[in-house]
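In structure tokens, one chain follows: the form predicted alone.
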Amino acid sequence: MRTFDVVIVGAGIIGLSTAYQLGRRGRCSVLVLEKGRAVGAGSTGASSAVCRFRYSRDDMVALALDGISTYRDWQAFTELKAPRASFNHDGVLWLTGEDREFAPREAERMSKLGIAAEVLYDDDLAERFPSFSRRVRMPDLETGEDHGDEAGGVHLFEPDGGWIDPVASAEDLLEAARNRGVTVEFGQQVTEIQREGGRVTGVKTASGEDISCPVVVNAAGPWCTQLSEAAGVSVSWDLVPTRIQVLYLDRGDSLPGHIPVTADVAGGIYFRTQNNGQQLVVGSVREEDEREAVADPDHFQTIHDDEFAYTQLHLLSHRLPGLPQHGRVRGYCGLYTVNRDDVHPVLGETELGGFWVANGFSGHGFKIAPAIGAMMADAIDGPLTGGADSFSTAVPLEAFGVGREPLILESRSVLA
């Protein structure tokens, strides 16, 4: 029987971030077991990997700052000579329509929290991003009514935001973790959590292997509830695998200038470029598009719906009037694990001693993953020494602890 100090179930961005941080400490043996055949087989591979700082809660802003700081200094963080991923410093633009108070208020708050933030007015928008319309009211999706070209918006811009390739990032973390002595195995499904006397004693895999360990970390993403049930643990959070649709299309030559990562709150969409700016990635930020529960994460519709595509393209063409009216629109679907109680992560040790969870990220997980990995490793194996080199976070795990009360929020969308 093989023996490890920690077994992490799931080799997505959360599991690998935790494994790497434990490996950096070098105080325990770590095994990562992933049921998929390769990196990116779960939620990570379908992530849009948008790295924005603004959240409604200050502790989430701090986690985003810590997480994105590692992506911006990715080579140093991973200790790789030639990492596959690199940060795209496109900036993040928030368009909030008729709300003229959001941008000044949030820019002041972000600045106090150490985030670079700018307030842009219509003339600034036209000068810096010439492809954008300045309309503050988008068409009515129910009636189709076009609200015209009324301008006068006040916008928020995060110059240090951007995006990074999600699969390349996970592949880098896989290599970095292995370089730090972590064992990572694919095609290994955990079917049983072994326990005795109220504590974890090991895991059993689908191949029949028993592996001894005193600590198991549930980083199984959409499969997290299945794993908790296998451990006999009732996590009192409504963590729901949820189908999320994303489109991508060629940008063409009719959209001049820079296109940043954009959260078009007025329209209910987000978009960014990819492939050296030659394509656009488009998705929804509306709560109603984050409610399609999936009963079995192994079997769900992975092709986008036509109605979804028509809606997003309708809204996108109003924000980017020069959008090409021809060309192929493609799409894919992935899974969020939406915490329907408060759309924030659930972290920490459960009632079963040694069984830890890092679940329910609700679309926030990628950008904060390096900070979550540090937070989990600190709790499981103690903090790193070495000051700034630790790449850690000051946000306490208890802020998102498994035993907390649900957070009170004005919105429960992915932008919460």
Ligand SMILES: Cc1cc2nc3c(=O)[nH]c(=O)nc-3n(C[C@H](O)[C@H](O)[C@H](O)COP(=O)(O)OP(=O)(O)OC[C@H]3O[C@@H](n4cnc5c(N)ncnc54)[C@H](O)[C@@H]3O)c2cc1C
The other form holds:
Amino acid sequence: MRTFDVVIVGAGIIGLSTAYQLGRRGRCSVLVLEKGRAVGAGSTGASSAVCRFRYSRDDMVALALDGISTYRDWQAFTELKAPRASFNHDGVLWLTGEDREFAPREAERMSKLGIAAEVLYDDDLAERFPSFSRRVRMPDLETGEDHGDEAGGVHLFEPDGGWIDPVASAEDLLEAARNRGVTVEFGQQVTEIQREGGRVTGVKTASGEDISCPVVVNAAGPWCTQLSEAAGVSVSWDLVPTRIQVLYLDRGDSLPGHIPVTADVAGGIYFRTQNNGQQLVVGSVREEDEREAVADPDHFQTIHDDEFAYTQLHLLSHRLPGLPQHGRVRGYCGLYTVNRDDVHPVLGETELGGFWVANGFSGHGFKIAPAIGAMMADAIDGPLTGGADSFSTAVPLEAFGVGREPLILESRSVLA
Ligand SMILES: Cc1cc2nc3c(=O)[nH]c(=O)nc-3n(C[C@H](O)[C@H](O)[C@H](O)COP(=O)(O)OP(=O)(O)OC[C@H]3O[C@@H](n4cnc5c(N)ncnc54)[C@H](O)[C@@H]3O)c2cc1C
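Okay, that's the form predicted alone, but what's the structure of the form predicted in complex with the ligand?
Now the complete complex, all chains and molecules, led by this one.
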């Protein structure tokens, strides 16, 4: 029988980040088992991978800072000569409509937390992002009322934010982890968690293999509750696989200038470019678009809804009035695991000794994954030895511990 010190279930961005951080420590043998045929089979493959810093909680801002700093220094972190992924330094723009207090207040708060943040007024917007309308109110989706062209908003800009290709990043982590001695196997579904005397003793795979290990990490993304149930562990959090829709379309040549990653809170949409700025990726930041629970993560509607596309494009064309009126709009749906209790992750060892969870990341998991990997590896195996680690985090795991009370939040949307 094969024996490992740690078995990680799931080769998404969380499982791979944890595996690589354990590999960097070099003290334990690590096996990652992934039921898909390649990385990106779950949430990670569908992710918009927006890397923004602003969250309402300071500990989430710190996690975002630590995660994004790692993506910004990706080659040094992965130790790869030619990583597939590199950070797109597009900046992140927050348009908050009629709320003129948000940007100055949050810019000051972010500066205190060590994050570059600027307040932009309409003239700055026009100069830096000439494709953008300055309207502070979006049309009413129910009544159709246009709300006019009133300007005068005050906007927040995070110059160090951006995005990074999610699948390429995961592929880099796969290679980096293997270089550090981690074993990663695809087409390997974990079907049972074995236990004895209140502790994990191993896992069984769909091929019938028993693998002995004292530690199992549930990094199974939208399948996390299934896996915890297989372990006989009742995690008290409501972690719901949720269908999330995204559109993409050609940018055309009628939108001049730079288009940053944008959280258009007034309109309820976010967007960014991809393919060297030639395409736009568009999604929703409305809470009601994060409510479609999926009973079986292996079977759900992966094609977007026409109604969703109509709404997003309608709002987008009010923010980017030069948006091409013709051309093909495509879309897809992925799943993320919404923690319905407080939309934040749930981390740590459960009541079953040696069975760890890193689940419930809602729409935030990609940007914070490098920090989560460091946090999980520290908790399972202790910190990296031999000097300070610039790819770590000081945020304590207990802040998001599986045994905590739900967090009190001002918003439960993806922008929480
Ligand atoms: C449309 C969309 C947009 C998003 N946008 C952003 C964003 O802009 N910014 C951001 O920070 N985050 C974003 N997210 C969220 C982020 O992508 C996720 O939080 C993150 O990818 C979660 O990673 P994970 O490793 O936990 O899960 P996953 O990527 O789902 O990985 C879990 C893996 O476990 C495997 N698995 C499951 N069960 C088993 C089993 N029994 N045996 C073996 N393998 C198993 C699955 O096949 C899967 O590959 C978005 C997500 C989606 C879907």
